[in-house]
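One chain is shown next in structure tokens, namely the form predicted on its own.
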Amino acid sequence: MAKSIVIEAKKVSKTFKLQGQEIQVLKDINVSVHSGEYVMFYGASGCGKSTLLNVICGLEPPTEGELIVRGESLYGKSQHDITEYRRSKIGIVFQQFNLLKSLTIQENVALPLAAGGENFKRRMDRAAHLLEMVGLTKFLRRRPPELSGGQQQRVAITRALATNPWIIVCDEPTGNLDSRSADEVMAIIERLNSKSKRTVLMVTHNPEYLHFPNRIVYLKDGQVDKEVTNREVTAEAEKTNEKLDLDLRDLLRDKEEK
């Protein structure tokens, strides 16, 4: 059975005014996201991928076009409804961890629940449970500066999960991490999609991550350049590797003949 479309950008354009000049960052974007998909927006810095993510998250209204969420226009709703959508339906993980240094990590994770009116014990229990899932139970009372970058990003991921959102949005979540911590964070996000069946949207410019999603949307100069499935990416990589192997064998044979 085909999975339903949960988010759809229809002819979305976004223009910013800077020093009296208009700069178009997004141009007629058409993208659909299905329930349970892992979609990656890939492209060079400045191609518009983070702006598109902000439109999807309810942070930036499009200048033109529509953002449809479960069949309804998001930006046709009241500001209160948009804020509630962002608080309870979307879990956002940024490159910057955005943790409050004065609070413990347990209190940081519980913060979105406090905004929703959840009582103290329930939100702290929920935070403790989530932190246990990512192996940070022994750090409950620590404050963010006492943790490594990778640990802080794991805290940020659990905070994004606090309200049990149906979609996780990640904007360059490994940009400030070393390779080992980055691998751990990417593994957690992959499990959220494959095991917990969360819909995942991710922005990245790192080609090493292209094997993670079901589908990659390539952006260039504010437009969708192409869309490919993970299977197509894998097949292309295999062809490239085969060609490299053949080139290497030819090179070695030429050297032997000489």
Second form
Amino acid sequence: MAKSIVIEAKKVSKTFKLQGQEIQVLKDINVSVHSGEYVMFYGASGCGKSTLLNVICGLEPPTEGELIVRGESLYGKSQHDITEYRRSKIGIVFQQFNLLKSLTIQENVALPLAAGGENFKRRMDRAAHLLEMVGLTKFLRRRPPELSGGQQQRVAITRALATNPWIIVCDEPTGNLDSRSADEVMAIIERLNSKSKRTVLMVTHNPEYLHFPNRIVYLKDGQVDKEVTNREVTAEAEKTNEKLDLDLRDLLRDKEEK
Amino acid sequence: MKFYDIIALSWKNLMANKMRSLLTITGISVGIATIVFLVSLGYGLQALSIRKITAISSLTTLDVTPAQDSIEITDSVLKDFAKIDKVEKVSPLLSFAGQVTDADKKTDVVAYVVDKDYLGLQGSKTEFGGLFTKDDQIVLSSGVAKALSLEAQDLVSNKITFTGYTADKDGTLIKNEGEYTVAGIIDDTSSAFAYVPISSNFVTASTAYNSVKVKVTDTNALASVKEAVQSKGFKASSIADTISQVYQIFSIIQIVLASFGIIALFVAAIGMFNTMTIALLERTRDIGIMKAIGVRNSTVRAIFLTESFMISFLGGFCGALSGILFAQFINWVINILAKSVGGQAEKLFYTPMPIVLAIVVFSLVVGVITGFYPAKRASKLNPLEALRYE
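Okay, that one was the form predicted on its own. Can I see the form predicted together with the partner chain too?
Zooming out: every chain and molecule, the one shown earlier first.
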């Protein structure tokens, strides 16, 4: 059975200009991500893995090459569409959690829905429901600084799930966490892939996590060094994911989540 | 994002740094309050001046005097005046020397013989009692009471003797005496005068009056009647001329006062600009986060603009309110001081509501203009750079 490719980087290069000097961060990257897959970008600091993730998230247009999302070039779209892609098609989890300190936990989770124009009650209900799933119900009205790092990262994951996206993108999600919190967060992400059938992309430099994904893309000096497949994506996972994708068209109407 | 969500977010941003928001709003308030206070003072003084002037004479009245000695105001002239189109009333005045005797006390007065309409046309008001309605009544100034060593109010309803000295055509002095009841007292301690009804025996058909008040039907008729009177060889002046001059002077004073207020608002606007710019820097990371998770650039701009709109609205509203209250307070203090030294309480401040509204709208405009640049910068921020900002 042919694998369905959801995201494909085609000859992606990225060059930054720093004080007149050109620094090439990504060179001719060709990577495909399949539906339902858990892919890890692994490499040392400065290998360009975060930049690649930013390109995939619609945050950094490549200098050369294309990013194809479901057959369409993402950066060929309008700014408006790219923003909408970030809001509803992917969920981003950052190393620094990146929660808004002026909002409560619940409001933070509901923010992507608010940005989409969802009404107050429905988005707050959904936020509460999602937070319940990660065991943070009693913190709904707290503000981010009152929570531990692990709790904040769980909030951030919940926010990434608010619009029910089909891809979860994590940039060193455990980088600022103690090992116990890190294990919890990794477990949640693993379950998102295995149980909730989300496609997961993760950037890490921690070798302990190499057993989690289906496939590991090793990056070195802005180039793909090698790709290692731990195990194939099961046909069932892919199928479920396709079905999920169909449901996602009516994201905001989909209140219940299995 | 829905409009009320934008408002809610902006409000949370304001509340996130209460102290700074409060200080900025106070800054705007002070600016607006200063403008409202000064403009109210300008309008108040203008209204006060107009009130004082119109107390002397009503707006639709022309004061007519002979332009040269050879012309006299006689009964036939009065009849002529009355025939002019749009003339409502003609009321002459004759002044001469007189004496008022109350019991055994006697004092010299300037006597004015007028008809019943005259005092009304002039806008005279009595401090005690009323104006005369009968021919055997007289109105005196409080200066007369003073000269007679009496309290003004005690003189009302007293029977007094009035002696008038008029001259006939040949210059022979004619002495006339009569009993009058004091109808009222006009508040003027500085001069002693008496208003005597015209139907008394001081005037004859050949009497030349000193002046005459010509009342026209409305202010629009002033010019045409004035011209008609002037063509007959008389001088005519109306209080409307004076008032238009007063308005001119006060419009200059208004501008000067408002400029001071605008300077205050300008300083406040710079403060607000500063606040919004600092808020932008402080929230750079938040802006990055919002954009990264899919909040549109236009929404970010709207949040910033709404925030500055809120600051300027609260500032404008509180400023207008405190400006009005402060004006009332100052008025109250001044009146207490004035009363303690025997002066009259006056309304020194007048705040026209359309002007207040205009000032508040002005503050909103200033606020939005001030917020425009930071809002634009916020919307242009690159999300990744904003996320890296510490």
